[in-house]
Amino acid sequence: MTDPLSLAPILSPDDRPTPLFADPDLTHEQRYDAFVEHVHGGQKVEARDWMPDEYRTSVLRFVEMHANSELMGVLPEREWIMRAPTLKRKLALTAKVQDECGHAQLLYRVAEDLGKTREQMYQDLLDGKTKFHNVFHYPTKSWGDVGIIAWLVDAAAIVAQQALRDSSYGPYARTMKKICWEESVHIMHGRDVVVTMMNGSQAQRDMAQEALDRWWGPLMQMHGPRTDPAKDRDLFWRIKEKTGEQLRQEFLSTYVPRLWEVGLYPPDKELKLDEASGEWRYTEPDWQELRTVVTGHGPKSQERLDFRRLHHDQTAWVRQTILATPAPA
């Protein structure tokens, strides 16, 4: 589902003012300086624009990981489609999985414009050369996981994704507007699952709390460790607009009160709001675990990559048939 108002119009080259860095008569240093000024002034960069190699590489890496995460993110939930408790839940979960696959397709298309083919990106993912988000390396053990993932994991993601709607790379920013609209529906689906469980039996409430207990660590790791904004090149290029700690604080401020409201409690005794600073205090996440997981050593990393490899091999004949050169008459 797409909100038509979420998609900004794309100006044709004739309607868009020519950026200063497009002047081929400038030296490389002059073009670089003009490009930096353009980006820092809040202007967008389009796929066919000249751009410094560092910028192109940084955007490609950022978008490719996002695409990988959308593609791998369907696997923890697809396992529960046939085990969903009602037809309504099956349909909702199927629609969510379909949306996430669509997001991956959109993002790979954005990344392709930066000079790397979709086939190479997919092969690098299968070969373990590129990463996907830490939360998708973990198992799902109960129906409670489905609610926690759709509500809280997607919420942590959308906190970051909403900031990406202002990304300096225009195609990515426009794509994020569509994705954020659909992710907001996923969050409502997840909250409905959790609220239904919390209004059910004691066993259901315990299942939801147990799922939250297991997912809280990966959730707190999701935005990464604190970094020095002055050294963060993704911030410098305005590929993203906020630091990981800003995103984590935003997530906590929004969703911890909502968890308390429905009777769920994060398993962190240190978690509290510092009234003086307005910031949440919490137990420091296990950053070594994060580094281990995102490099392909998580509980489900290899199993999920093996699943992708298997299906990639099994569907090779479809790609070969579609892409084959027609035989001469």
Second form
Amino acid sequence: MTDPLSLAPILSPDDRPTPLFADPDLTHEQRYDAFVEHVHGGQKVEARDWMPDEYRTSVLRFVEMHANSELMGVLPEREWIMRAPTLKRKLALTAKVQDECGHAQLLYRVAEDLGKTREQMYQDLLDGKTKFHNVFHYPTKSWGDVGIIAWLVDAAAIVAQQALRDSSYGPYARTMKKICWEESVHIMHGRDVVVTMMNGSQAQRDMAQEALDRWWGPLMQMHGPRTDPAKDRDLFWRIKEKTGEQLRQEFLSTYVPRLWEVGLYPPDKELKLDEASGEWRYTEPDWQELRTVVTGHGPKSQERLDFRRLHHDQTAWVRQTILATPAPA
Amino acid sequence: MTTETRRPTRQLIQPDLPEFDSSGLDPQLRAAIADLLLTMADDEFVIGFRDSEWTGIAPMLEEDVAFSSLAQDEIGHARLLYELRAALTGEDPDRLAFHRQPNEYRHARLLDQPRQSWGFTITRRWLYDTADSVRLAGLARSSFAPLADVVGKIRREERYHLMHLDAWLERLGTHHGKPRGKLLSALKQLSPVATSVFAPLPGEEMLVAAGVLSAPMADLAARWRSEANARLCALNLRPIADGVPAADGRDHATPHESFVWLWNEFTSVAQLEEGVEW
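The form predicted in complex with its partner chain, contrasted with the form predicted on its own above:
Following is the full complex, with the preceding chain placed first.
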């Protein structure tokens, strides 16, 4: 877990040496080469830096998708805020969903710096032009889902997010430190919900296992199919540090033993650790399902977008009021 | 600046109810305090649920975060107040919160209706927060020390709620057209039931005589109306009409359909199976 006291301070552009690519007298090619060398040397890029168009577009697309996912990820859990069964759970779940809203806000701000307004990003999401993570296209059916989402969906996400703390784009890397800190608390909350159920009645244990059975497929798809690292431009630009398969292996290594420990079994007979290679073997995830879901054809994709559009429309007058010039006192 | 040392304003999970010995309390006074605590806890519990409905769908992300905080504060207050009551009666706080029938809740009728529009939500919260702040002031020097202590903790947070809601009231109330129209229609609808926060309590005389509560509810209602109306008039908004709080302001013998919906939601997991932990 990240110690919040260890978070790196935000340096102003004046407090770091001027990068080579900042020199306006260089040719475009020279600046481009210096920029590549800069990020490959582990250096950060800041919002006001010169950057190649491809870099700017790639970071924007990556962060925007992440922001959209935080925003849409609020909806499946939000339904359970009203159904939380104890005062303690009610507090914890409200705080967790609040964190996700806060993450969306932080990430949209990072993305805004790259040249696209929050309103435009919101509109593109509502119009189905941009995407959000596959796991948020599925329904929630029981309190078991609340535990499985907070524990495992957040765990699968944090595996990826921890690697993003080293992202070459400085504002994103710093934001991820805060987000990872909060996500690690969500994982504890989710695990506590699941462990409480596993220590309860048979009906509660069945509810948790049934939720795991439904979420396992989407969880295994979450990091995407294996790709050729040499062709992955996000890796080239050091926007991210690891491939999808590396992330999936990390997730399995940490969480499968923990699931077994509490008496939960992923619904995959092929799932086992190959001692020789140190890698987990598993049934090939359904990549067609992943493509169908993230292009807006998942079981809840359109319903959730409709729900967002409805509330966005209903509260438009409030935003107009706030953005208008206040009346004289 | 005062010399008051800075103290944490929020403690979410750790219970911060003081230890106390209530064995010497007169049984009738104990029952009256327990009843007062139940009304306050139910108010905070219900408004906390109403607020938390905005999480994820508020007009802007900043307000999602703000309303989630309000909701958590209110549920935290409800928890403290249920725990304080439970310490007097031997009940379980979660059973109090989640295992009563809809007609057994004692929240003010002001909180019965669904959240509706942002204008309605802001108006109701402002009315409730101003009323709650007068009620809390009437308990701040309570002779029942654990209550005074808990009220001190609650007031530190409620101050910020009031600032937030008052800023919204002013922003919407001074913007002609739809925003002001929404406030005016919500005020018209809610003003008649707003005094329900001060509905008379059965043991009220005893609470005042013992110094638990500083004044009868009707007096607190008058104080609140005068303070709230000063602010409403300054914004050229409809003042709250005179009148004593109705005796049935917390009576839910026939529960409001919106509260029944809410009750069905918040008990749906809690009442799945008897005797289990969640």
